[in-house]
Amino acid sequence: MTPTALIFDLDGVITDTAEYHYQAWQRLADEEGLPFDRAANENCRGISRRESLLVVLGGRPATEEQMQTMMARKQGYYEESLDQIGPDDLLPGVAGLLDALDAAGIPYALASASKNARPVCERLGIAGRLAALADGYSVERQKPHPDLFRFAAAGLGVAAANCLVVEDAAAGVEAALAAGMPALALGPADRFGGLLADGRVTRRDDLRDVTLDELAAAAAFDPGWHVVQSGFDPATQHHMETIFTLGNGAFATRGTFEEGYPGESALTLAHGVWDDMPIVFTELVNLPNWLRLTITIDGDDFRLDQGRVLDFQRYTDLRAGVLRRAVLWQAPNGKTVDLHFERFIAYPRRHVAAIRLLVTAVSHPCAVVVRAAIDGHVANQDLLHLNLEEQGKSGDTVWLRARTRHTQRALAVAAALSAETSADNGTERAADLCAGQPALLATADLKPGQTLQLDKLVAITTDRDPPAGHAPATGEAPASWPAPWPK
């Protein structure tokens, strides 16, 4: 198998404009009396012009007007050097690879933070071969954020999860992984540090003699470290909920979908939280569902039992302890969106769990509304174990407190939500304190290629946990307690 599509960075991958950037920054630094060299320039790879200037400044203060002037000077120096670029400046291996991709019918795009990407591609003679181009004008948040690569995937019209990114910068590899894409990293190993330990990153020195088989291997999952489900089959959903369970020893959650599914068995169990039941003595109590995300696309709820599932992929990364799911979905209204979910339950901070959601508009502009809730209306196969006591909102956090009906164990769940978009129109935020299901809401209007990112941070605790700073007596509890909750 080969990737559905490839997304290339420009500088240092397609052509060596990275050298021209370095020369322009070095000239500016020399004029300003700033220390700067090739080692410092490594930190400028893959990031925006403003972020690169901050690297060059090295902490020296500058006003916004001064920064704008310096960026304009550097850009002028860089553009002067672009007049030298032509088709012969494609890096070794690039021309042959593009020919092989064309012959195989594999589309490819370019995604670069450079605002000169389009004219550079025209000078190189490859602009007409690109199926899509994303540049510094396409999104507000640049690498290492995922927005630029997801913009390119939307332009290609393919599922982001099926794109292989080719990058030469650590920030670009981080962006690819954040976008839910595997990456082929080009350059020396020390440039990428710990990123090479990720099972979705492959490294080689350059693109000389690269084959489609190598690209397929770079896009593939490492079977030793990934549990993978390709394609959605409703008949296996209940079994997959078990397969994709996550836990940390303090609590565990079945692999149900955040948006829900008919007949699901949503279940979160915490160590030591029991309650009485008929016939037998006790059972672990199903805690409030912290996963719940209701996602609406122009009035249509995202659910896999409605609309069309165009592409589906779910896998557990056993190295990181993260569950990921990617869905290319067409709503009943005909609009297509690309959704990426990440979920983890923290090990060192045993009360904490989190969900990240990326929603990218693909085919049409759309209004996206996400309701991130704590669902207290839960049971153990229709047997209710919880009395819901209190709920509320404090700052950017909603919370819910409950108590088991018979054993009187107290518990609480809190959730916070952050939201950003790849555009400059931002998001709107609100709270909804529906009885038994307090929630935080985020809304955004997305144009094709734009992405909404939401991070839901959750904390779960029970009365078995000591207050902060309490040192339990010997035999009372484990000697090492979790760190305090994050704010």
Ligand code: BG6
Contents of the next structure:
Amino acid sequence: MTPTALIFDLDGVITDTAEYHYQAWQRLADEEGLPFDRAANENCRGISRRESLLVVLGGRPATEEQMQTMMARKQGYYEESLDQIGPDDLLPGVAGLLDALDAAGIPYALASASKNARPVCERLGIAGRLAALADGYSVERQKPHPDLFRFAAAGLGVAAANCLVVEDAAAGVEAALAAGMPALALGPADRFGGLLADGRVTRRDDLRDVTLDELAAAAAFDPGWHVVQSGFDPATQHHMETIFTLGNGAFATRGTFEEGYPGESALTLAHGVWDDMPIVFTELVNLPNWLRLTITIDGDDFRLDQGRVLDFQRYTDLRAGVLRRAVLWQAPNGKTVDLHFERFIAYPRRHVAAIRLLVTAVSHPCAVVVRAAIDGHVANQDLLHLNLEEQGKSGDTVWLRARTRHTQRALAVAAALSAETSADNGTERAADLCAGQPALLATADLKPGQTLQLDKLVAITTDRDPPAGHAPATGEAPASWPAPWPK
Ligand code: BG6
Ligand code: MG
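The form predicted alone done, now the form predicted together with ligand BG6:
Now the complete complex, all chains and molecules, led by this one.
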């Protein structure tokens, strides 16, 4: 799969300003008598000026005023080196690659945490060739948060999932993965540690002699570890829900969409939680649907049977046990958003599951409302097995208790929601205790390029679990459960 677009980091990828940043920090550290060297500087790679200063300070206390002064001094030292930068300072391989991308009609953007990124690109003579530029002024949350790369993709007008990120920093590779993008990591393997085990990361020493075929390979899924669906086809929906089931041996959930889909078969089954009906057969009980996220974009509910699906990708990363889905969607009201979902059911903590959602405004500013619910109105093909007994809210968590109608098994589902945004005005939070569907809400007003990030953390327990205080140690199944894998 050839990437639709590339997003380049600047310092250490396009030009060697990473060295100038290091020298400026070293000068400041020497003047301040702070222990700092090249090895410590590795921790500054890719992160913001303020975060870098915290690394340089190494825990030494400083007032906000002192920090501002030190950042200004470092900036002054850095600016001294900027005068030396010119078109000859592109790192080896960069000029050839940009020419090849131009010739192939593949657009590229720059996404750097640096507030100096624009003047540096101008000095290098590449500013006019960039389809978008995201810098230290573009978003609040810097790498390793996904916001800067999502901002760049929105600027390109390309589905985030179709952008390949080129990075020299571990924090940048982490940010790319968090943004739902594959990454080409440049530099020694030990710089990236465990990130290289991710099937979406490819490493090279630098961009020398890189080919478009290599970029295509870096953007491709790993056929050994990724179960992939590219493009949305309603005709295969039921089948795909089965394929994208996740489970941990204690409970499992079919791969239905968080927002729902007409005719879907949403199903969560827990080991041993069955109901016995005199009129039919004994069966495992469909538990409350913990996936539910209702996402409203300026009044239009996100759903794939409405509006326009401009891009759709879904894959399970078998190595990590994570299901991801990326959708570029135009609402009936004409506004385009880029959504990225990640879901897992924890293996070491058998009661826990989580969903992360990123919503990025692409074409217009929009008000986004997300309702994260526990949906107790579930059945096994119209057969009700659950009596909903009680629901409520404690702190930032909503919960629902239920009992199977005939076997009288008790169970409870709880959900907590955290929300962060790159929008300057933050998010608003609320709860909605609608009967049988308790929910937490988060609202944000996003400008184009801004991202709302939501984490929904869920716990499911049943009376088959050990009593409180006898919880199994992390990674162990309780004695009453059979071994998760056949021996
Ligand atoms: C990143 C560099 O690109 O930009 C970091 O890798 C640097 O080392 C950061 O701290 C912020 O740069 P600036 O120019 O805003 O101080
Ligand atoms: Mg860099």
